[in-house]
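Given as structure tokens, the chain that follows is alone and in the form predicted on its own.
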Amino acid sequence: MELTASGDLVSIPHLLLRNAQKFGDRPAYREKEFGIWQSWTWLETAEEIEALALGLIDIGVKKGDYVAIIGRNRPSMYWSMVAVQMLNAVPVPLYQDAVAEEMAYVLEHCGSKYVIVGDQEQVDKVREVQETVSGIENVIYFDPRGLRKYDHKNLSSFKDLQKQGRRVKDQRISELKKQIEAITYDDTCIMLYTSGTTGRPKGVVLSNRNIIETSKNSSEFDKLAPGEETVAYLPMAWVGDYIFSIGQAYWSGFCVSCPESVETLNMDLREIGPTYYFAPPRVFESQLTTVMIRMEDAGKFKRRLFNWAMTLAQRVGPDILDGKEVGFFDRLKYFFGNIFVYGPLKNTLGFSRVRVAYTAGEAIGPEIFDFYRSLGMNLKQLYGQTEASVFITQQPDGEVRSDTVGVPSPGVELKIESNGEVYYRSAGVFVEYFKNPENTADTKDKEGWVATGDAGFIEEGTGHLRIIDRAKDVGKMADGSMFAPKYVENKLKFYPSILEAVVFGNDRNNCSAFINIDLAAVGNWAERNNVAYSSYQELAGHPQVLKLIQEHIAETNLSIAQDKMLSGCQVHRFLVLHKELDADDGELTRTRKVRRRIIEEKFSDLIQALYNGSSEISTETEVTYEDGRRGSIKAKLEIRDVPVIDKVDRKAA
């Protein structure tokens, strides 16, 4: 198939076509399935998109219809979004690991008629809420594996739909590219719903231009080129996915590897050897616990040349990194430091060839981000909503701070309200809430100024915006002191024995805190201790581990007390949780954002007991298991008082 007659680049599917032309025998995809990567030229993949676009043709798939698609990332689900955007009907990824009840909201709220899964077990939901949804005309999977015996009444093969469209093109191919030549730059694209942190799911509109503009400026800003190689791990119905594994992608013509599982996820990437990487902050949190259980369990002498190691390497990584100047002896230092430190890390975490790596989400704490810069990893952060096409702000190259998240990103403005508040326009900017004109209206006005719901402020001088939380979440103690919740728990989450932590404090006298620990860090750390446990609620509760939280807490006290506003944000008290946080209970988004309005009426009983003086209490809390059957779990916590810096202390220092 051609490009259209006037060559212009309005879609995903017009860039397929251009890049079938331009970069035929490129890879566009590599999958690795049974331990052995697959590879898909751009030639190829535009031949599997068309004979799928055509099997949907043939099925009745047509221009404004909605297709739902679930699974993990593989390139028949990138595929199977490209297709259905051929015939100008809107793809809405779900996220794979969403309990029925939460697709059920999805596809009876957008109307889908079809729903393209991966597998059986995506197959198996689908099927539970046809009981309560409307509509669902056609399933469609991927792997047959386990659905040899089901009715295939209204269920759908992948390959045998592709092979359906193989076989009517001829009658077909003139009417799918009327279809392509027919999509305009305002178009939908795309349809994706939030994480819905306050509130249901809402169905966010792009546009063809929203992320065709975004895509090009901010491969622009990075310089991205078809060499690129990126890997495709995240959820596919998170924003982020879809502009760096299709938008960027396809804009650049670079490829993108789907790893076999998320068990193999860094045995693909020390294999694939990404030279494009992004990763929320949690990703980098957990490879540096990782990192940091190996270290206590080497031998004296490795743990010993990775201390001296590091110490340079936080010292002067940065400013080499960056080109500044550094001394001829350090530089020497740093040199042999990447023979035998941090080349063999950054290779053991598959960023060798790493050129351009970003985080984005939600901040990430600056000792964490230290780290990796220091290593020598052009690790940067962004600022980004799924309303903005992703990109609000991103950090150029030799303007690289944990601090902030940058300047606006190419074709984006930005303005602080009086509030504090941040608000942005650009190209990028969504169409509107599906369904929902009231939340439009309200987060986006006339003028296309979408408000971020973030407060922070613009540096004078660099430009460079600073995030201090959410604007809903910063608040003031009762001393009239500013709370910045986020802004103590990424400090926190530093250390590796802390998985999460959710702080309160808004018009109290003081701050606390829930903690949850990270079982595989700290039973690392009890099994070298000589600790017996036997569940994750024992671990949790065991004196020596509470000490060891209460001792994280206190180091952390120490740094908070030096920000003069917002010294009074250091935990006076704190509990560790029986359980872990987790989105099947409703407590964190599929993209482990804290739902903090959820955790405080469901553990209100344990706040109570932060602030009234107890040192224990009995608790009971309801739970979901992994095949949906839920439960309850009873526990009796302990509650700990840590030492905090007063501020009369500070004043005379």
Contents of the next structure:
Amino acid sequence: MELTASGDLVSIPHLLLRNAQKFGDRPAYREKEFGIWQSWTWLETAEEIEALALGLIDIGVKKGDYVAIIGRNRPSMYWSMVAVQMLNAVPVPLYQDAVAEEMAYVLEHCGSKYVIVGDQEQVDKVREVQETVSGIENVIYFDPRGLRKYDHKNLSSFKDLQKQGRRVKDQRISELKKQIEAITYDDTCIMLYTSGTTGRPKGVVLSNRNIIETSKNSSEFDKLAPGEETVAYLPMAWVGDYIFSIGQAYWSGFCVSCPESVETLNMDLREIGPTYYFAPPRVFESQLTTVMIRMEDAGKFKRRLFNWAMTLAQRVGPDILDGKEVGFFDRLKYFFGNIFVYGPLKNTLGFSRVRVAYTAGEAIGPEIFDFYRSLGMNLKQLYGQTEASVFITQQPDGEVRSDTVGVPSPGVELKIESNGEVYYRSAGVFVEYFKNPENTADTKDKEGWVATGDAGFIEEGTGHLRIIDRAKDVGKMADGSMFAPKYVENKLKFYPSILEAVVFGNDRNNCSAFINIDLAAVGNWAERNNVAYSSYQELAGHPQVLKLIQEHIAETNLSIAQDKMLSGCQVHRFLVLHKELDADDGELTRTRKVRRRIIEEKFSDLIQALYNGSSEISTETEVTYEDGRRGSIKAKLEIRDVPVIDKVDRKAA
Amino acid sequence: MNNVSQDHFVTADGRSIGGALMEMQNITLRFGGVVALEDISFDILEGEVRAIIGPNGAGKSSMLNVISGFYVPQEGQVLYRGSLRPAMKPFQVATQGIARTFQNIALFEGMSVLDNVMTGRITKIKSGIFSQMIWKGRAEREEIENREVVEKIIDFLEIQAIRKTPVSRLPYGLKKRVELARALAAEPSLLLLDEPMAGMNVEEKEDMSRFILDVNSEFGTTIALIEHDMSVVMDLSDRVVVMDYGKKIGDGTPDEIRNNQEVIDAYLGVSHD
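Form predicted on its own done; form predicted together with the partner chain now:
Next comes the full complex, this chain leading.
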């Protein structure tokens, strides 16, 4: 290590050099390899990154070049991003599960000459892209497995490149120093492509200012310290992972651990025991579903103990967590509950040491949210987007509720326009959409206010923001009452048996819904209720499953009817889809958000059947397999009615 | 690359294939009055993927058992690395660098995946029972070395997530993969696979094919495999031996085999008149 930090901390490389000096022998990265946690200190990390950066200089990477990075969360991939930033070039992380076709668009749009990938799978995809996109000069891979016999003309190994960097260190080091010193606060830090629920992905350009200011503010908000432990497992192309695993980690100087493989994540989480944790609601949901399934399969004694403890926890757990007053006996009971149930359960889930946990991206079910909080885990919500460098609002300790997304993050201003849309302005606000001035101007006005695209309001008294729905999804029903599909879908998705729901009703007389069942939960339910099935499709169409879903929707209608504004959104009719909605078929985004318009087009025959009163429909759907091949599924779907509560009835009751 | 040649050559995809690792010369195997193998000769070259195919009852498994030294043929001889191989016990065969998997999975069901794969290292352990009991010096060092080799194989075959899982809880396709891992743990120079893809679905077959090819190209292991599924064999192997009713009816590259009339007849069936 010859580089030293000088001047202000204006970029990630500067933070790296500071950490190498300040926290030199503390761990910066860990990765489980060959069954053992390997670790790198900040000093070693800086040396590895420096070697790579020198190698990159040597093969001709220059300031302003775009370098695509594709792979699962591994230290080498994170180092690549920082090495690229040392040269004042721009890293562009891509979703590793994207198919070649999707990658082609991004690689062409950013004009990347260099691509750093994790393994053979990604090399193959880049090669496929190269058939149509020219300009990719060099592909650098980390894991050599299966690549030995490839033509290495434009292909080199990560480790060889580092070797090359170490070899040319004497000639190149002063050049590298100069490059780092020349980085300014307003240079581009990273470019992230948003998955976008509509249209082509957009490249969000974030400057060093955006990332550093945000990392600083948010680290201070939760008092993140060098001793934090995190596990990096979310897609590297997502802004959240960049902020949590690089921005905040480098600002605060804490250690990031990478799991051994996707399948071992739960075990690895348990071994690391993170203190700072982020997961989308989906992860918490599926974990809770697993716990519940296992408890249902457990013996009578365990089940009774669990139920007793959870009832108690739901009553007093959140209050204890918030430091509110709780009676002595309840505290004592909670103490025993912690020994027998909460502690072991948190340990199994890997949450024993969690000090701060966040969830965001979608609304989280109140039951799910309360479940984790009642265990004594400080789970909070935040609201953010790529364009804001994540943070718009977040919940301070002690002010946590499932129905709000918190108060504006430090340094963020909020305003609500007359149409209900939420706008914000902060130091984290993105620079522009790459090569897309029209969209930039549509989203960000001259004073720096950015439209979130979400409709919401600020709660009187508490100042907390509540989000209702996507602004463009909020519509009117034929009778003029408000239609907020997401609001209804979220309520439906809180049932473990419902994985996904899509509600229709804009400009119509009533609402109807598509339902996706959750195979794990419904499969277990089927086992316990002696429902025989041989395939997903058969289970999804089983009359008893339909009955179960029907009951869930009826309950949901009951709760929607309580809301004056939205009582028109009760679901009148539904069908259970014969296939899971999938990002490979374009029905969901890569972050698993529903793409309404595409679903409406693709399943127009089904929607028609929902509204023409028929009780059955035959349909054929095209599907894409994981390897890109296409096929089709035929099915006959049953449509069922659900009882609704009219306003008149409610008054009478 | 048909016919025996002692020269080294390089395949289209860049692997080097050397001289004969094993030669079968006029093998005849009888069980009482039943002739399981009749006058069969072929060789396995160093570094190649050699397949033995044939319809049910053709004598494929018998042939594999002759190669592995489990059966001793009544007539003919087996040359291994150029010298005549005497009759040996299975563990002696293992020390010679030959490992195998079985058609019906033969794992220790109650043991974890890791322990099962570790048993593949048994021939590499030199420390005696006492030093193992005291667990000092050599025994400890050896265990660590062996674990390192095993972990690399676990990583290679992507079974990290089931490292500590008892084998009895695994689905069939994964058990097959664990068996392959155990065979690889012995770091064999010749790997014998008895129907590695039997009973698998298309996806599992694709995975297994990739692992077999990767083993061959990454470790340079010579592979002899028996397989039922023609299409798989044709994609995987460098050379193929075709058997029918205990006789060899074809030997050559997949292309040659595809166009061999006798083979086509055996597989599609013709009237014997």
